[in-house]
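Consider the single chain below, provided in structure tokens and representing the form predicted on its own.
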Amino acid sequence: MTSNYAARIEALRDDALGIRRNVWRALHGAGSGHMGGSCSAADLLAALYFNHLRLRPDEPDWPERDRFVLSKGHANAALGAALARAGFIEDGVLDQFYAYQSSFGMHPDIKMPGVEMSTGGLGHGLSVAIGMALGARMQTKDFRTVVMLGDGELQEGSNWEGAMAAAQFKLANLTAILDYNKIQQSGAVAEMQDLEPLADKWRAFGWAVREIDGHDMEAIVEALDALPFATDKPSLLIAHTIKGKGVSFAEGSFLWHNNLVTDDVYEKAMSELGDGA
């Protein structure tokens, strides 16, 4: 490894603790929110905006721009987190999370500078994003689409439909990221409808997939660096993640797929989660 991209893997690191400092920043506001899914995509929503996506913060709608849609709207706060961070918004926004007429919702605003789509109606998202690939073939322009879905809402058969027109469409300038973290808000996906064979499903659909460790920066960093799988299909990458990664408390629970943030929560998630920039 050189010194240049151990640094480079050093700093991500950072930004996705920020990331999930700032999550429970904005819950402990609103005094609840969804923390669990929050957290488990943190390290790949700190590789995407700090080392993956061609975005223009000063310049939100920058039309050569790579377009990221959060299929898992539940997820908004850690959108928001690196929204700030990457400078879409004011860091003072964060402080709004939930707030009357703020457009930092529970779910992702397009009134919000850096969102593409406003989610949160689960699968829904994937759909969307074929629609942006499409877009940019039919324009000839050579931006990038990604999206990021969730475990739970893959037993939405909306996704499925979007699963077989992507591979129909062969559109290798769609990515797909699952967020694995195997629970969803009434407890294991598993045991709610399980997806598995996960992997060999995607690619009986027509998808070049590929399954990492969705904590590992260096794995997601080399993942992303090697998109498309396939110049001829979509991509999927399945990132194995923990719900609530980060708070020993919230890892691996159901109960922290959403709840209360009081002051006493507060303080133990960020004595654990320790100093972030």
Second form
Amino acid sequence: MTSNYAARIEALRDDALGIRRNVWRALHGAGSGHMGGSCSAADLLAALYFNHLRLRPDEPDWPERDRFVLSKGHANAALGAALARAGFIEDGVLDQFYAYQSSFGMHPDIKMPGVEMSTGGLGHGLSVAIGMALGARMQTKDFRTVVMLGDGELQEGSNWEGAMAAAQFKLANLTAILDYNKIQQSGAVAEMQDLEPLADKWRAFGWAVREIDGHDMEAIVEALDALPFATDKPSLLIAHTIKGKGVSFAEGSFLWHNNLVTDDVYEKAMSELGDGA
Amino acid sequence: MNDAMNKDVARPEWEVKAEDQSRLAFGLAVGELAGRDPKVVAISADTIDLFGLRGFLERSPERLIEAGIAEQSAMGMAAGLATTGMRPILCGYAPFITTRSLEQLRNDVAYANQRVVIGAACGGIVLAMAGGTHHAVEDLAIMRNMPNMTVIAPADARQTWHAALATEQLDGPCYIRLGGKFAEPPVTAMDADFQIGKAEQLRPGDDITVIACGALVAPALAAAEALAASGINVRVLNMHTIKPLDTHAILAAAAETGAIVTAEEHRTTGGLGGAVAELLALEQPTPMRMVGMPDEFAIVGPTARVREHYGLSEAAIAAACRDLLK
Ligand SMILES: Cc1ncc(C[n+]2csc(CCOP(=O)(O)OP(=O)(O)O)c2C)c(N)n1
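For comparison with the form predicted on its own, would you give the structure of this protein in the form predicted together with its partner chain?
What follows is the entire complex, opening with the chain shown before.
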């Protein structure tokens, strides 16, 4: 392990912390928001935006850019934080979450620089990403497409239509990342509509699957570096995560799927997260 | 003070628990209906807390089917349950339970004419801060175009309770549009008579009529109040049922007041305004104005601010009345 590598991992951990702090900042400004699913995805987003995706923040429409679709659009606070950190949007936009006439609402809007698709209705992103991956192949472009899915979101049947199609088309240029935080809006995924045995299902659908701890930055980087997991199949990265990761009183609870963020709660969260970044 | 306290004592439990929120009143009515009829079953699409159904789930877990975040499946299951004689009540988000599961709704529920009641929370631009994916400002137009469907947009939590209970008598499907997670001003009486398809006159008047539904009934009443100060007598009709439309009340208002303003938290195409305009164009052409949303995807922002932005307000209704009477 070179010190270069160690420094890279350390920098990405800082990026993730920066995203989490800005999620809380945006939600505090708005008064409420989807904290749980934004913070469970922070490490994955940091690795994507600051290590994996080939992007040009000063040329957001660069045709050769990799595509990222946040299918679980309610984690937009985290996406906005990543886009600001990467330089797609001004930092001040993060204070406009939910604001009058803002481009930074609860869900991603394709009109914002760096956002590839308007999402928010769950279960759309995978098929949209398949379209992007097909578009790359049909135009012999080598950009890659990554889509992030929620576990509750996988209950939408459209995901399974997409799972079939991506394998049928052997889309090795497509990666789905599952933010598997085990909790949806009203409770535990396993108690509402269980997804297990999840990896086996996707393998049976024709995908190459890997599972990691979605908060272990080394594991995330290693997995993304290893893409595609097979030369003739789409890849699924199942990232086991903790909803609300980073703040003890919010971790692992459906109550923090979408909650009020008072001054008091905000102060506590920020002091737990700590400085840096 | 004593007066207010006495009023509190007189309030039925459902009225207190609903906290002036129609989505909670609907959830409470689900419990009431389930108590009356063992065939009633609730279906959730990860919407338990949205409808305040946590207590119901704990008391009667066998009477709540959790479909997960899968509106199409939820809608199909509701239709299937209904064919066996069960009385499903589907509790969804207005933007998703309409367009996401639209084909199941059209084919399995409306076409097959099944007794499915659909409660649709967060109708209109209640979720204004969430963006276009979460605004439901075409739902009434879509539902109106479903043969067999009854379409109701209650004016407040109280009316929601009565409307939900009234669905017991229906033989076909019904869509009830509800509000979000904030209080709606009460505009109807606690024990007001509610009949599906019969408009409620909230204020007499013979200069002009405002026909409103849902969240726009309160501003319509306020506008009528304000106009009364300038000597304009506004009749206010709470058109809680969009379908079947109370054509009698509308034609009478057209004949007696000669001018009609419609007001709804919906695009002006195809909803309440559309329904009234279609009727009047054919039966009794009458000068009209429509207060509602334009043909565009709405901006993001706080609900109250976005309502104001699109003129879903007392001021805009009053201005439309004045304009029409010029
Ligand atoms: C089609 C659709 N149905 C319902 C919703 C409302 N909703 C928003 S987030 C959410 C729960 C999502 O759970 P999950 O995918 O597990 O997200 P995460 O835990 O990662 O935040 C629900 C039901 C929606 N946005 N879209």
